[in-house]
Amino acid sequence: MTEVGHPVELDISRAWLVDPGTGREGPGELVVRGGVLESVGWLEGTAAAGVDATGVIVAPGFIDLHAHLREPGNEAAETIASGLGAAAHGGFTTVCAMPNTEPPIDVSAAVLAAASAAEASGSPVRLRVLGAVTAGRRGESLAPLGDMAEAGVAGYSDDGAPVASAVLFRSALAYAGSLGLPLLDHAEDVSHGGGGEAADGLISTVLGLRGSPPAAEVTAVARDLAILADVVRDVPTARLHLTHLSTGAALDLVRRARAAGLPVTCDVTPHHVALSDEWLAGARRFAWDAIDDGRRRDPWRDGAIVAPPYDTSTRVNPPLRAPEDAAACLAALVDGTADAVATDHAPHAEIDKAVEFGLAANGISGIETAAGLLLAAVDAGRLPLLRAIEALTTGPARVLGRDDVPAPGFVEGRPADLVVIDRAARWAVSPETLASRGRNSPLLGLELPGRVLLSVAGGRLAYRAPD
């Protein structure tokens, strides 16, 4: 049997293959050596019968534009190591690392410490890793853009804290778009109420909890895509992503702004996709079940509160927001405004989580059950699979626009970069069956459809499922 980081040897017949690199899916059947793949063929006729996408299905490696690995300064939560056999458990073979650690990484050697880091994991997933914009993450100065470029940093980005001054983001921007690289911002205006503990909204009043309302995250939008109106004049290959975008009005933001020229893209996490603040009360269905006929359910008339209200795992920022702000976020994905689906991978310690829920620190442990969120909306009828499979491959190969990332596809002569599921197959979250050392899922206890079998990265092993 190929062990973890060797080259594999496939043949894959009669599996539903999507190929976002081409836009296409079918039955199909492919074959690897070496780590090569030197085949890839698409089924017809008899010879495509009874294959659909409800069985196996194969697709490009997914690539995680926002994961935060804790490594230097946490690793109880997660070390460089675990986090990519998260990553591929999940079916991700590349991730982007955060760079609020402790110390962040806001210089060229804190960069390479992470890539040799990875480079000793064994893990063939690919890391790429973002440098802090500002210096120590605090706002006041930036950080030496320059130098973490010739270190290899795939952007940059301040991200758990949003770059609040204007005149820094200004010349960020356009020190970034000069180096050919993206800004990730957390857009938060944490003016409107910062530290709030839920969305502003019914659940947080019910549950007495400070609330954080849209405008913390609309305005900040705003001031994000204004200032990039006026840099893209003097410099044109200026690029802003705006990450874990939660509400509808930041979302048609941006909209507008696409509409209008601007080269600025987004991205939407599973949970806000898939979770609501209902969530927080201890309901636990998804979020377009809370919606009937476009008017939003009472979670607890129709029975959906079926767990204790506060649980730490659900605090998350942004936070977890109202159904139809999970719905926007949803539209935003199907309609492409939203180019990619993010993890915001946080996995935290045990300490850190047990404790009462306005002193918890925020985070899901997601980069493993967000394969599996997307597929439910699939399996709801709320999402192609091709689309689902672009925002997870595609999509954030765009905003990363690097050569050192491959283009997601099956590209015949390349080493394989792919991930097998078993759509059939439902899997139970635990703290058992995740490999993240942060176990802080609101999803425990539950089942998720589409079992990953296999993910291979730049041809080599990187996760097999146990039989």
The other form holds:
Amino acid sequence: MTEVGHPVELDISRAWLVDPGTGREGPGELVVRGGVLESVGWLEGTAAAGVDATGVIVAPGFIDLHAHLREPGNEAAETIASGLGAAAHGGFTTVCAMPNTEPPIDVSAAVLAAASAAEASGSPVRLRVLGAVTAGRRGESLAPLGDMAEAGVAGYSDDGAPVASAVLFRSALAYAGSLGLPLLDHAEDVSHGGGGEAADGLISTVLGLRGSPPAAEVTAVARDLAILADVVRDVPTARLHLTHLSTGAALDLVRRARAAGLPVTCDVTPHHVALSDEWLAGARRFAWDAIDDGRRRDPWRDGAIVAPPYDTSTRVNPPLRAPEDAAACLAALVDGTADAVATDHAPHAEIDKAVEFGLAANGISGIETAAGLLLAAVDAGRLPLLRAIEALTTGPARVLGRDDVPAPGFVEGRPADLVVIDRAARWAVSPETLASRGRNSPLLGLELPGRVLLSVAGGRLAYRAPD
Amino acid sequence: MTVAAATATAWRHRHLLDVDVLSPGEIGLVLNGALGMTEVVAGGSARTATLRGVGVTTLFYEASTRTRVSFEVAARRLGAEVVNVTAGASSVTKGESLLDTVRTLEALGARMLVIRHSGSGAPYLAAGQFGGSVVNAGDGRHAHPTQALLDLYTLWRHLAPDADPAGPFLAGRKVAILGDALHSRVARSNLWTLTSAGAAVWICGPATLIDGFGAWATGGIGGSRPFTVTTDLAAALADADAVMALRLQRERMTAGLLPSLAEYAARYGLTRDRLSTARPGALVLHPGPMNEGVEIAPDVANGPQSVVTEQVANGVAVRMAVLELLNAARIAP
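Beyond the form predicted alone, can we have the form predicted together with the partner chain?
Then the entire complex follows, led off by the chain already shown.
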């Protein structure tokens, strides 16, 4: 049997192939020899009988624009090796690592060190490193963006500590643009939303948690877009990517900016699409079930509260928001306003979560549950399967641009890069089933649809489900 | 003496973390239980010692004399062995974890843990680890269950002493809660219990201090029991049967939520003149400690309509009833 890291031999017959490269999906078969995709066949007529999208599906390997791998500095939470293992378990074959490590990845040596760690891990999952925007992520002066570009960064981000200075943000956007690289911004006015424990709204009021208002995200997005509009006049290659947008109003701004031709892209996370702030109160139902005629349902009235409140695994920034905002994130995914789904995988050691809610670290360990949450939306009839796969493959590839990653799709003669998922198989999310060192998931104890059977990155085995 | 006991109701909770999970019948059990305790409180004698030998530890991360002492007196009257632990606010951030402390106290014999904490939800964290019973003595802005229950008890004895405490005994009654609801666990817990008893509750304060309550009021407590939110003090006081003034913290000014204490007192302070617009003889409550001259005028705080000291005495009886119910649930097979 092939071991992780080795070239795969595969004969997949009678599966549902989803090829976002061509927009085609349907019954088909694949042959991989020595890691190379030798042939792809689409089945028709009687050969296709009985094969549908609810069984085994095959898609290009997923690309995550936003993951925290914690190395160097917090290896108790995750390492590059464990993070890449978790990614492969989640169906991801390319992962962009955020630079908010200790010390931060803000010089080329740190970029190269991360790349070496990925190489040493033996995992075939591609690591693409994001460099910090500002030195030390302090928001005071530009990091050596050009040096880091030469070291191979995929873009820049001060995720977690948004660049507060408008002047510095403007410079970074222009400078990164001249290097042909995107700026990934965590859009939040910290003077407004900082210290928030929950989304400002019904749940924060009832639970007595400090609220982070949607406006803290919306005003930051408005600022970013206004600056982008200025910058692109002089630097037409400037590119802004807004990560983990979580409010309907911010997504509306992006929708309008794109209609006006601005070079802006954005992503939403699986948890902002599928979960909502009522999870902080102990509800455990999907966001689309928490809404009625466009208005939130009251979980105390519905009997939806089934778990104790204040579970710190639900604390995340941006916070889980009202079901109306979750519905807006889903709508943006469906209509393409959101180019990508990014996991914002934020593993934490238990010691940083087993504390009072207000003291708990922000973040959800989410790279292994991302596909399951999206498939739950597909199962609920809220999201076309092809759109879900696009947002995990061609969408993020477009955000990265250039030739950073092979264009997702089934192309004969190229190294196979794919994920095989049994949509009919549900799996229990538990500390034992997660490969990440971070077990901080609000989904622990629940079941998700879509078991990943196999992940193949660059022709080599990245993950195989235990029998 | 018990009034129209809610016979079929059993107490289902090992912990008292919030009032949102209490059924009207369970609230009735507490109130009836407290009524039985008042003779003990008045007589100063130990009761039947239902908590004899039980280790009750108070763990306070926030300064509070009256609540801590009230719990201590209640536990001692029931025969419990009481240990008081005061954890400086600094130890919360110093990395000495709450869970370590809880485990240590349990190993030292605590079977009931009375916890006060500045962080909303902290008692839930403790309850997840603790083998005995956790009693929430106030967590952040979230809940202060025994305060709400003693307030309800006080209103019951004054406004409907012959009614079933498990029923809607405050139906047709109006209760106005004045001041800083935003930061108030007392206001939040009272919203659950007062509306459960059928009262029409009005939350009134400056816009910055009632932020968010409007949306809650529309759907109602538990999604079904609406209340009223207003900045209009005259409307809130009109025909009120009871008025509860909330403590105003000085920090609200530095946070930019209020121009000054003086402006607050001038616009929202409960004065004799304003109180006269409520129903004649309307009760005046305050969870304490009071800032006399700010949220409440001294002659109102200590006037004939004030039941503030009664609240304190009732607090002991209610906490005795709560400790007894929790202890029985804790040792039940």
